[in-house]
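Here we start with a single chain on its own, the form predicted alone, put down as structure tokens.
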Amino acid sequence: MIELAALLFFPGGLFVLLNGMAYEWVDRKLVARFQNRVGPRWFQPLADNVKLLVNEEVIPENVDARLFITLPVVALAGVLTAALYVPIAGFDPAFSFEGDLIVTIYMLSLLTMATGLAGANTRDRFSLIGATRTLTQLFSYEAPFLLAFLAPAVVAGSWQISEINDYAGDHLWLILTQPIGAIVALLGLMGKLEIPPFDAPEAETEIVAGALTEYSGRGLALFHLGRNVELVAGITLLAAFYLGGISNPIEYVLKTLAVLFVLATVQTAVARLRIDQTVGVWWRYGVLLVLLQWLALIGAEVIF
């Protein structure tokens, strides 16, 4: 019964969904203030999702209807599963096992893969272009993003998120000893979320809503909720690994909001990159920098 409550309500399920909408509002509000705008009211993300959930879902012609309906569900289920292994709200993960870090990182990629398949499932030109950009960008940032999170695991001597979190809390903040990994992880998360400057897959001024152009109603709401959950899980991992761990709700709020503030700042300060620029930067510099950091860590262990 306790495990079911943890899965459905807290620290998973309903709490993560509400937390995701709250952090979406904070992000939108910060970006608006940085741009000298007022920004949305506090309940706007909730109102948007409720409205979409009660709207009719229009299924376009010439699509696989079963795939069209299933992909949003799979996307949301994937990120909710990933959140179960993360110390949400500063509490122990709802579920934990040796190697759950690898599972979590790849479950976070399920949203992007489902988005790409959703766009490829239609004949709309904007959706097809968005799907191509989504999957191209996925292949460019996934390797450096994975390596950036594996470096703290190697230092901690464990592939279990809860153990890495405990190690980070007992030692010097890893952002000081592994700054490159922290930066690459942050940028990789922005790529996963498709937020500026990595929003080429859904550039509103070019391809409407990208891969999700044909989605409306419940399907679009589930994709939006999935992105909110991925935001929460991603910044929680960043804070737990690189900002000295998360052991209580106060640390959770302060450290995750600090990461969110940096995300909003980068969104505001940097213009959108073209998809070829994104791929070129990540493959040429992202992986190389993380690998150099790995060599530095290995060398330090050998010397000391």
Second form
Amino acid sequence: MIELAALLFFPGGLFVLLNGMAYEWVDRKLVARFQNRVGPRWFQPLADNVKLLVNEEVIPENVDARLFITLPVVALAGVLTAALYVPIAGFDPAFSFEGDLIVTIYMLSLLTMATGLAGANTRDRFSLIGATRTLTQLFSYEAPFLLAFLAPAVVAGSWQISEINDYAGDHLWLILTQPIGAIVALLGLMGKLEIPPFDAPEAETEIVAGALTEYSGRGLALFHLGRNVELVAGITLLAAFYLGGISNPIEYVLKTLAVLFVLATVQTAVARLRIDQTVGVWWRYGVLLVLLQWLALIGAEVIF
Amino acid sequence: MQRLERNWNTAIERIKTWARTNSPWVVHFNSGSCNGCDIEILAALTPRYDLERFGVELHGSPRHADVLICTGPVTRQARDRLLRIYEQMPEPKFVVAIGSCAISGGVFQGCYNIVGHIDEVIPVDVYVPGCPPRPEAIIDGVVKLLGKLRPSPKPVIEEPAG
Ligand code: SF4
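Now that you have shown the form predicted alone, what about the form predicted together with the partner chain?
Starting with the chain above, the whole complex follows.
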């Protein structure tokens, strides 16, 4: 019974969805303020999603209708599952087992995979190009991102998110001891969320809306919600690992909002990278940086 | 029981209308205008006027949009495209015609390559006159459209001023 409540209302399900929409608003509002605009009203993401949910869903010709309908559900389910394993709102994760870090990171990737498949499923040049770019980008940032999240796990000596969280809370903030890893993790999160400078997969000015061009109504809403939940789960994970752990709601709000602020700032300050540049940046510098971090870690282990 | 159901239905309708009026996503199509109107539309979307505070967002894909903003007369070549874009939009969809040309054909009226005004090809909900209309007028047009969505107890007839 309690587990079902955790799954549906708090801290999983409903709470993450609302939290995700609230954080989307914070993000949009911050970007708007940086651009000297007023920005959206506080209920904007809610209105957007409700409107999309009640609108007609057009199923285009030449698609596999079953796949077209199920992919958004899979995407949302994946990220919601990931959210169950991270310390949302500062409470212990609803579910936890040895090795859940790996599961969480792959569940977060499920959204990207589903987006890519959704784009490849529709016969539309924009969504096809978008799908190619989405998957290309996934393969470029995924390895450094994973390595950047594994470094704290190795230091803490555990693959369980709650234990790493406790470890981070007891020691010096890991962003100070592993600054390079923290930067790569932050950039990897931006790549995952497809926000500038890594928004080539959905570049509005070139390929309309990328992989989701043909989606309307319910499908689009579910993908949007999935993106929001991914934002929450991602920044929670980042704050828990690198910003000294999350052990109570106040810490949760402060630390995740700090990460969100950095995300919004970087996103306003930079322009979009071309897809080949994105791949170049990740494989030339991202991987190198993260390997440097690992070398430093190993060195520290050997010396001390 | 029936009353409960009716109340439930009205509540759902209210929520739907609330969401729709607060989140109009627009797609913009130029079916043959001189570009004057399009520049004004873009001006309305810039930070100066900041339409995002009303929830208006410009989207590239007609599948994502609720409101089609059209400018210019319809040329013979653009007619099929305009129709196709209109058909691609999910229900409920609305059309705003911007500029004198979109309303009557304007200066292009009678040209050999013109089908006519927007209304001859697709149904239009709101007309915004002007050559080109100011961004304020465009925003006013969209707001009028949203006003039409809300159920009003009795029809309001606006007397022309003066
Ligand atoms: S109304 Fe005026 S500005 Fe607009 S398309 Fe026609 S001629 Fe150009």
